[in-house]
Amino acid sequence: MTVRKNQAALTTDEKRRFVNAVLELKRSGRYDEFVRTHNAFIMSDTDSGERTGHRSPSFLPWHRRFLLDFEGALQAVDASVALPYWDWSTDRTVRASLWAPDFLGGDGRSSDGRVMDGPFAASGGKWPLGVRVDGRTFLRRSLGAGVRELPTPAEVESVLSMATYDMAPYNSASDGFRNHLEGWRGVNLHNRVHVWVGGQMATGVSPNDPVFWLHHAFVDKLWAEWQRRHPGVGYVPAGGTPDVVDLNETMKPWNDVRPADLLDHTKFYTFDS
């Protein structure tokens, strides 16, 4: 059984294996397929039309399947690798261990956001950006520039305490746990982290920055924690809702998996705590 660990607890060897597997997916072209898929759904998911990966109840199961596919691709390279998660409510500064040169590398330079160190820096030649929103082919970050503070433990707790998964109109205007976690309302958790990292993370091609996977692994962990706290509250809508994915409807782009199939993460992996 795969165990997803807090990135702060990874050993030097675990970091190296994760980085090497990510770089191999990039070299083979497989990595850019994930970037392309995510960007396609960011662009097509709208509040007033069909929405699957974002702005909708299926935000959480969609990304759970997306992460499972990526984790499976990593494990096809190195079976020992699991997706780590970044608890951004605790590791809240530019000095956190994930930004070290031996892992994800650090902030971008002030002139253009270009990441200058670590395995994904352009100078290493192993991380050219082929799926992008502009002509710049290098990884960019601007940590803390777009928004100053990452979410706090108290803000996370306020969202975990919400007793409703989602509600009409099932978009970015909805109340409930999903939308407050996604960040369109309330204290803004998930969306705020994307903006705090900046660079490609603040765009539809956010998986160009490998921190995307650690961020979403923690979002996924928060969903699991919310489910543990609210065992009597299920995924909604159950059926008959236009433009969103009901409990037993299949999700694009796979068309073979339903939110109902992804509610129990323990069929696939566990967390270290």
Second form
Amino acid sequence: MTVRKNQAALTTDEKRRFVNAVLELKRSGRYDEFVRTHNAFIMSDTDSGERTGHRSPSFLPWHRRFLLDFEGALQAVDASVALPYWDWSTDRTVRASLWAPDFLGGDGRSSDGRVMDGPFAASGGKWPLGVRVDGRTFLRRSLGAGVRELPTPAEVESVLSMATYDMAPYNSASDGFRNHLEGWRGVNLHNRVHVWVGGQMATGVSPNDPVFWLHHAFVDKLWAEWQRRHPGVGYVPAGGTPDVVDLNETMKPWNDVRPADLLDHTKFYTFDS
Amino acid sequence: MSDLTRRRALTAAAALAATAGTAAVLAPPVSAGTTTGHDHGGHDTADTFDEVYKGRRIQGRPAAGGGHHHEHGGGYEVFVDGVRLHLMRNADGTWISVVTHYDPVASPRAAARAAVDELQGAPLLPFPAN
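What I would like now is the form predicted together with its partner chain, since the data block earlier showed the form predicted alone; can you produce it?
Following is the full complex, with the preceding chain placed first.
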């Protein structure tokens, strides 16, 4: 059984294996398919139309399945690898070990945002960006520039306390847990982290930065924590909602998996705490 | 001229040159006087705009007839140096683009300016080719 660990607790060897598996997916071309899929959904999920990956109740199960696909691809390279998660409410600064050269590398330089160290720096030659929205082919970051502060534990707590999973109109205007976690409303958790990292992470092609997976693994863990606190409160809507994935409807792009199949993460992995 | 400024100017010039042949098709010039210097916010998209922001031409206009798939831009389209920027309107009237996707702003013009800021002189790639 896969155990997803806090990135801050990884051993040197675990970091090395994770990085090497990611680099191998990039080399084989598999990695960029994940970036392409994400951007396709980012560009097509709309508040007034069909919405699946974002700004909708299925934001959480869609990303859970997307991460399972990625984790499976990593494990096909190295069976010992699991997705780590980044608790950005605790590891809140550019000095976190997450950003060290032996893991994800650090901030971008001020002139053009180019990441200069770590395994994903353009200078290493192993991280070309093939799926792009502009002409730049190098990984960029501007940690803390787009927004000064990452969410605090108290802000996380305020969202975890919300007793309703999601609410009509089931989009970026909704009240309830899902949209507050996603960040279109309220204190803004998930969206704000994308903006804080900057560079490609602030764009539709955000999986170009490997921190995407660690960010979403923590968002996914917060969903599990919310379920633990609100037993018996289920995914909604439960049926008959136009443009929205109901509990027992299949999700694109897989077309063979429903939110109902993804509510219990323990079928697939557990967390270290 | 600093290196950065020169590079931006050259990049913008190159982008304009590259799109000069198609700009008339992509983004016909809007009538003079539509750039009023103040922003009407996300709830009024009847206006067009056409200005040079940080050395790059940004244009916006109501979309002509939606197109061949669901119109994501809330009935509005924006161009940077003649290349269309993927734009989306949120339910609350705010706007995002594909280069600032998690950070809503008040209007299409603000989204176009935010895109220019983010691009730092780099050419925008057409979608969905990328």
